[in-house]
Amino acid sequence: MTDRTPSERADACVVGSGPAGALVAHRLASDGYDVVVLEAGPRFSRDSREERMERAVRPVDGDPDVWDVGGERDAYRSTGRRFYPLNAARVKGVGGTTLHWQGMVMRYHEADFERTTPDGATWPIDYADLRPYYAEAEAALGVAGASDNPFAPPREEPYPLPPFEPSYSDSLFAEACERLGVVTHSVPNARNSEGYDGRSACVGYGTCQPVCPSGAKYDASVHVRKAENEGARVVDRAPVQRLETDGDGRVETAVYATPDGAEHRQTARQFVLACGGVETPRLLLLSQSSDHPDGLANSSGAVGRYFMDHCYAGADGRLDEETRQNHVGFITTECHQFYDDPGRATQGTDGSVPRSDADLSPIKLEFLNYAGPSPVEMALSGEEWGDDLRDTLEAAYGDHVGMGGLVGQTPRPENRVTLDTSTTDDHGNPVPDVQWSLDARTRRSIERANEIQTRVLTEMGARAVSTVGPDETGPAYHHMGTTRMGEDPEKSVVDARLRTHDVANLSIASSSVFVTSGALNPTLTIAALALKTADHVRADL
């Protein structure tokens, strides 16, 4: 039977075992500290991954079921102007949401740390502060990449692994982009292009999102195992119900539940919240007490506010030639040319992209390797057999091209995570209510991304070009901003050391501390901030 009783003594208690929690736990345990990790979800057997892949590729099962998310345990509300599909955006289990992530890991640009929010808030750190941690994070995750991105921030060291080769469709995009003056470059990926850190090279299952059966794609269970090997204790199926403080205002106890219905109390000298951009503010709000009537670490009123995600913009069409789509399960080419200056014009050898003078958010463009229908999904969902099925597949597959894109959101107080007291989870706690909407700047930026994408596809000669614009957009499942970082305790929740302004022994390692969203996939920045958090916690122990 699994022992889920508290440890007698812990130097640090980490809540959550995703990439942030796993890296913090590993670093502190490696230094000899007693570390306990409390994870709300289960420990998934690695041997189950092929079966989970089966669930992913068969249309009768949806993605949320692949990692057993849903039901009363994971109940939530979405009452904003736009529905937010939270359970499609997260995994609760050892390894966290990296179990089903895409694996794209780029450093945020220098400009991302220089942006100011509409209410005047700024990042208290800059790219130089995080630069050494980025290098450590790339080594920890095992990033395959090339220094061919002229718009990326400066770096001195090579990537740990060589890049993946561009796909065949990448070459088709590259020709059209060159004619328009649009620069393409490789994507840093947290998946092994060759054997690394005891894990094999990618063998091409093509189901990276939501599951990698081979383990070539990094997920945080890697550092959970490393942390355990260094002596850390990881308790699964132990959702933290609340944090309790002592008379000096320091967190004394994490109260957690276990499957047998019992509640336990884990004490520690330092506490680190690493449970994502939704559950982190929820736990702080659930920790309301007479000493903290608005929730823990919430004297600013900022806990839960400024929720951000990246919004998707897309365009696709069909060519009169073979494109070999769906052969690769991840993206190998993208474009940061419209990131720091989204309105810029281009001039190529045989065309251009016109300038826009509108006020716009950062835009990242992606060249998709999986546009159009998947032949596997068509075969499994169709009613035909034999020659009829073959004819249908041949008619529908093999000539699609598609571009995706991420657009950053403006942080606004009305986009927020609150507690919905009308609905409770399986422990009787109010569920999170995600209130999410689009602002005019984000809408304009999605339209600008569509303009560029359509220009590229038209240059390629694509037929029946369609777009995913601001009315059809959805989130990229990058939760940010709900416990933002800052120097001013009246406007922010944590300081530059990732420690909460209000509670001296409580730190937060999560994208919830992001002040602005940028438009790049956030996990490498989460990992870098986690390593920085661990250094500061270590200094306080």
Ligand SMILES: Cc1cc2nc3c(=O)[nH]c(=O)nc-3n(C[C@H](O)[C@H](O)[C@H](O)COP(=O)(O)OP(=O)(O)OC[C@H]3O[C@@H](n4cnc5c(N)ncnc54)[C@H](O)[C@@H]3O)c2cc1C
Second form
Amino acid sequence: MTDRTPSERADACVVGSGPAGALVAHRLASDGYDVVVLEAGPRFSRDSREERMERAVRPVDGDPDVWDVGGERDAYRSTGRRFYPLNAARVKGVGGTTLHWQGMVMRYHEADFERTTPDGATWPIDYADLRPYYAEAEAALGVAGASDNPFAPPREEPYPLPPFEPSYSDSLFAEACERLGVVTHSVPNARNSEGYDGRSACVGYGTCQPVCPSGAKYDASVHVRKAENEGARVVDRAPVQRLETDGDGRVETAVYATPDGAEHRQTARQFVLACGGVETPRLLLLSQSSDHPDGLANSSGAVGRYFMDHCYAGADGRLDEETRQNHVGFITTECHQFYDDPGRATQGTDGSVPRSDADLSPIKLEFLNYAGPSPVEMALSGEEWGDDLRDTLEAAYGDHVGMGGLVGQTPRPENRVTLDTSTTDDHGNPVPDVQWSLDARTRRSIERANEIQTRVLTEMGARAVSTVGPDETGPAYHHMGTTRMGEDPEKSVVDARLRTHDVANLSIASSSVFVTSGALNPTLTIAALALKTADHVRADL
Ligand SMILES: Cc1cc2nc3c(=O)[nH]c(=O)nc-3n(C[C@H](O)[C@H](O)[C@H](O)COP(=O)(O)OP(=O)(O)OC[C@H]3O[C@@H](n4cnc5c(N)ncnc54)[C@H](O)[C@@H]3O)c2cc1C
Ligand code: SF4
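Beyond the form predicted on its own, can we have the form predicted in complex with this ligand?
What follows is the entire complex, opening with the chain shown before.
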């Protein structure tokens, strides 16, 4: 039987075992410290991955939610102007949301750390501070990539793994983009292009999101295992209910629940919160007490505020030729040309993208490896059989091309995570309420992304081009901003050492510390910041 009682002695207690928590735990355990990780969700057996993949590709077999998210345990509210589908955006389990993620990993640009929020807040660190940690994070995750992105920040070291080959449709895009002066380059991917770190090369199941059965896609269970091999203790199904402080304002205890209905108290010298961008502020708010009436580490009132996600912009159309591919499961080509300067014009060999003078957020463009709607889902949801069905599938599949894109959001105080006391989880705690909305700048930036995407598709000769614009957009499931970093304790929650201003032995490893969102997938930056957090915690131990 799993022992879920507290460790007698712990130097560090890490809450959450996604990439942030797993990397912190591994680094501290490797240095010989006693580390306990408390993880709310279960430990999913590796052997179950093939069956989970089948569940994902054959929705008829039952619930397509392969990581068992939902129900009372994961209850939430969304009362903002736009619905936020929180349970599609996270996984609670050993390995966290990387069990489900796509695995695109790029460094934030230098400009990301220079951006200022509307209320004048800035990042207290710059790219140079994170640069060595980015290199370590790339080695830890095993990133396959090429140094072919002229817009990327400076790097000296090559990627640990060679890049994946561009797909056939990438070559169709590349020709049109060259004519328009739109630059294409490879995507750094946290999946093995060859054997790495004891895991096999990608074998092309194409089901990376929501499950990679082969283990070629990195997920944080890799660093959970490594941390355990170094002596860390990882307790699953142990959701932390609240943190309690001593009379001196230091965290003394993490109170956690176990499946037998018991509540336990884990003491430690240092605590690191790594519960993701929604549960981290929630836990701080749940840790409200007479000494901390507005929640822990919340003297600024910023806990839960400035919630951001990246917004999706997309366009797709059909060619008069085959795109000659199946969905290979991941994206191999993208474009950062409109990132630092989203309004820029281009001039190619045979055309251009016109300039936009509007004030815009950063835009990242993606060239999707997509040939058409899933034949399985069409067959299962349609009414046709036999030859009719075959004709429909043949007509619908094989000639589609699609572009995606991420657009950054402005941090605004009204976009926030609060506690909803009208609904409780399976332990009687108020659930998180995610209040999310789009501002005018974000809407304009999505329209700008659509304009560039349509220009590219039209140049390719695509017909029936349709877009996913500001009215249809959805989140990319990157939760940021809810415990932001800063030098000013009145405006921010953690300092440049990722330690909370208010509580000396409490640090946060999460994209919740991001001050601005950028428009790049956040997890490499989360990993780099987690390694930095671990170094600072180590210095305090
Ligand atoms: C569909 C999808 C695709 C994505 N694709 C990409 C991508 O291509 N590139 C990219 O960079 N990012 C991507 N992401 C985002 C990425 O998964 C997250 O940025 C990353 O997992 C965050 O890491 P984390 O450790 O901060 O949090 P998480 O991975 O969410 O882990 C947090 C952990 O904390 C646990 N926890 C929460 N509350 C408690 C508590 N009270 N007590 C104990 N444990 C608790 C949770 O159970 C969870 O296991 C994607 C996400 C989704 C959903
Ligand atoms: S395509 Fe590669 S990374 Fe994706 S699920 Fe298959 S083996 Fe895993």
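Just so we're on the same page, rigid core means the largest C-alpha set that superposes within 1.5 Å between forms. Residue numbers count along the first chain shown, from 1. Keep in mind the model is a prediction, meaning the values are calculated, not measured.
Once both forms are fitted on their rigid core, the CA atom of residue 375 lies 2 Å or more apart between these two forms.
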